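The chain that follows stands alone, in the form predicted on its own, written as structure tokens.
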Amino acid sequence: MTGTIYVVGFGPGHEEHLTGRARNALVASDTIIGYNTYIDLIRPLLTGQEIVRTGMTEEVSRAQKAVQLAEEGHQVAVISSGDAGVYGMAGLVYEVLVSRGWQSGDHPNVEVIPGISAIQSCASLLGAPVMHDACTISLSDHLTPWEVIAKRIEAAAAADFVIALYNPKSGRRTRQIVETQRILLEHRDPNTPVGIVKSAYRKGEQVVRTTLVDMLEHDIGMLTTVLIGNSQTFFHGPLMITPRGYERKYTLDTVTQRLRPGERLHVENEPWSLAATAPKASRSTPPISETPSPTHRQEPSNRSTLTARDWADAALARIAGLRPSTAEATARAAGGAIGSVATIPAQTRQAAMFEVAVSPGVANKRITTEQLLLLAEIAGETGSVEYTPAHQLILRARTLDAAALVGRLEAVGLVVQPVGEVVRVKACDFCDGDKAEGIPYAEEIHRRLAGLGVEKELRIGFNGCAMSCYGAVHEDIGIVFRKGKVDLFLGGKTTGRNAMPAQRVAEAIPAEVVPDLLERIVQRYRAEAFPNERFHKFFQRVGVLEGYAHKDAPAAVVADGVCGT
């Protein structure tokens, strides 16, 4: 029997939006493979198939399992929400097959079944925001470098695309949406319409209509898609609408039209078209102005035709001439590059939402009145201050000068750290200083490691005595200080169904060697961790860190409840 892999996009999640072909593929399959949440969404449609379900970040193992089963002759459905070919499983399944030497037409068969992607489902709830050119950009930088994502945002913003932001924010990945807003505000009006849709056509659906400058005031997470309008998008009551351009040729409120059907495609009735605005082929420079822009590349004198770059320069110059109030035109008039903040006058720039973690110190837990007043002043009416379990406050505030803001915070004795996927060092209060012997070591570890970028947030917990009342042994790396010696714990997991304490890998290590030891461990994690790999999984995979061997935790024993349920 020839095996088949159906890569199924099931749309938003409601069965009414599942295509007939997708239903048939699910019925024809003997095995369904998917992320836990997706399996739960389609469970009512299943009829006894074997289910292989995994958690977040296990996409590769799902694709590999699908290929293995299909090679054995099984009919396998790999499911993705939305469309399987848009940030879904289709590409990864093909990549795994290609890595095994598979060619199109080989065994197993593969069929990608399309579904409704989030840009479409969310747009339908908002009205008609993607009636004109639009693009999708994922803000997840777990697999794509942020530098690449930022360039794509910059390009889409400058080109006036309607933009759908996928994976805009997670619990640990919070800075990307803030930086995205900053980039967009360099090119778009602050009042540009924005639609924020959570869980489209699912339980808990939420639809928010706001503006670009205010969008961070609303809840945005991994279940959210953010639609940014272009320069023509507008709100009409609850509807978000992007015109296609019909008003340029048609009168929408009368039956009689100015142009007859046969006249509508004539060049003279389309003064904005390429045929009407492009330079003549016989000219050597675009006929936009007598003086070319600073970025324009002159054609060699022995050539009578224009390159694609000349045509692009001509179009951009015309746009700048027609819309001199935009940041793009301002930058070009000053001789700068599009989107360069340095070339845009300060009065045209928008204050970005700056996000940073602050604390009075790694051992000090007391915040002074002066510090609290400054935090309140900086946050103002549009920012916020949020307490976190890492003994830090997350400060969000709008500013044009992040460096000056950090300087003000540090001037009153606050420790300032980045947020996101970084090393966090938290310690107990050392019994208000009564057990202060371990504080210098905690502060040295904090100085060396806190704020370093890592694949997934890594928490180092430091307890000042064997009581361990601050729970250091449950963190990724735990340190328990005992009379000049340290017990070291590695690989804790604080949340989830398989939460577990860290393994005690060493006792009575001399305290003075611990900062160097931890630095080596953290640097190896930074250098060798797989994308999105948490520290406890990294420790399990590599097996040995600095001579300390990983040991599998004993299997959990599930006892019957006393009530018999």
The other form holds:
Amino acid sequence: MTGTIYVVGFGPGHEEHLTGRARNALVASDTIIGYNTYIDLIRPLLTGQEIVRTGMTEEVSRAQKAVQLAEEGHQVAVISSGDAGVYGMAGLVYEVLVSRGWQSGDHPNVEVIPGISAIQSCASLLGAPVMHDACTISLSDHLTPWEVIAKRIEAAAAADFVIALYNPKSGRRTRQIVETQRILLEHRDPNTPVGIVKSAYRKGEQVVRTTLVDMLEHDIGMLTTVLIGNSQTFFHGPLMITPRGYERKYTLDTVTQRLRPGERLHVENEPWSLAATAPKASRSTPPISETPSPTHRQEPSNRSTLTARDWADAALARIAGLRPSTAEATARAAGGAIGSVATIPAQTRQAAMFEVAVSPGVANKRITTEQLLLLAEIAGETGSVEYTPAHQLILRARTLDAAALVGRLEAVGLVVQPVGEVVRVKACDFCDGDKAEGIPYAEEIHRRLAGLGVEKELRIGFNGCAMSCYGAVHEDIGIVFRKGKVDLFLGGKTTGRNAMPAQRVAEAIPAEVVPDLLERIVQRYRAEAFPNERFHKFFQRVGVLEGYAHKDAPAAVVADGVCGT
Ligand code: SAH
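Switch from the form predicted on its own to the form predicted in complex with ligand SAH and print that structure.
Complete assembly follows, chain above in first position.
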């Protein structure tokens, strides 16, 4: 009769976590070989099979016994906890077979049946701590030199792997976990989340949430797996969660910046990707070593491949070379001016792009040379400056000190706002200041509301005269200022094929009451909007805002596409 060896991983210990294939293999076997405790764990499934029990240290003899019985024609199940291929019996069975000249396909048959390994079962009890690149390291130095284990811990720690420590400690092996913690602390924040799981899905199950610095204060033993988070892992109540990826961007007041689906794959939003960091091979560098003179201009030989940006970069590099301390001095003078910049964990900050919206002012539309130079310097090689429909420049820069960066921008008179789902106040230029009467009101509204977080970006347009040439009536909320009075427009649908101006809900409101009025409307939207609900939808749903009723727009006329009638 053909003998078979089933190498069965039975999972963490509970019957429900045993796979169907593992169960069938146990039933189909006439002999089961395993460590005493494991036999006890699967006892409810046994139907009179021969049991070969051995102690923990007799793994080799268990494997030999299995091979011998299978060669005699028996159906033998060798059981391992978790997965038999993870510090389990699978490799050992093959080693014994290979030493006897066995080849794949020879008698006896071997089937390795996968099981749920401790890294997975323990992770499930903690939340979702694995999620990202992870590794398992066994701290048992019985069969592996400690030097090798220490190197692996070091490498995994440095490479920001989530780490599952198997065999972390036993009665005699107590120093390994202490040494492991020491190595990890050289690379990871002391507050890195750590989960300690003992006897997952078995009697005596224990789940402890702690941090790297405190982990040794808890009970760790042979039945324990220790899960070390990566730099992004966090606790949410009892849950230990590792995000799917690294934070790409952040802005004022927040640690994360939500990206719209289409934005995710842009190279500038993945500054760490290979595509973004690849050298620009075909570009040549402008000849900054030569002094260009207006009369005898030194043309770069391959001029067509050089962009304005290349020239600007070269000029800036030159300026930076001449005046290295100017920027630093400005930063120091302005440092820490903004208290609201989120505290970003060091590891996150290194990878993420800081982005803010900047403008020369609420009414002022003129950007000075000094401001432009500063923006270019801050954006540098890896950042960018983007002009948006909201009359703002979005500055993106990698920085380790966002507060100092904001301080520098404000020191040259730039207005700095967060990006994303916030209130934006977009005023006209008040005819370059000729119609300045409305400016204080626009500034007051900006001061109170701009940058507040909302479900969906809320644009408030403020125009200084009835011409409304900056299109206030096309915004979510429009304000048209006329001789100390204000016409109020609510609920514009600012985008889409059926975009529509806002409804004129009131005329000639005294300007003094408008900031309060708008504040009440915006606060209600902030408090009551559904997730992702735009302001025009919100207005339609609630029906009345501050006494102003929503009116449905007239139904669209469906024209004949061919005849146009
Ligand atoms: N083959 C097993 C690992 C065997 S090594 C697997 O894939 O899970 C033994 C180590 O596994 C233990 O020291 C412990 O670190 C871990 N382990 C196995 N079962 C566990 C359980 N139910 N709960 C917690 N840790 C477990």
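Here the rigid core means the biggest group of C-alpha atoms that line up within 1.5 Å when the two forms are laid on top of each other. Residue numbers count along the first chain shown, from 1. Not measured: the values here are computed from a predicted model.
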Practice item. Establish whether a shift of 2 Å or more occurs at the C-alpha of Gln392 between these two forms, with the two forms superposed on the rigid core. Key: yes
Exercise for review: Note yes or no: does the Cα of Ala529 move by 2 Å or more between these two forms after the core is superposed?
Suggested key: yes
**Study point:** CA of Glu519, rigid core aligned, shift of 2 Å or more between these two forms
**Key:** yes
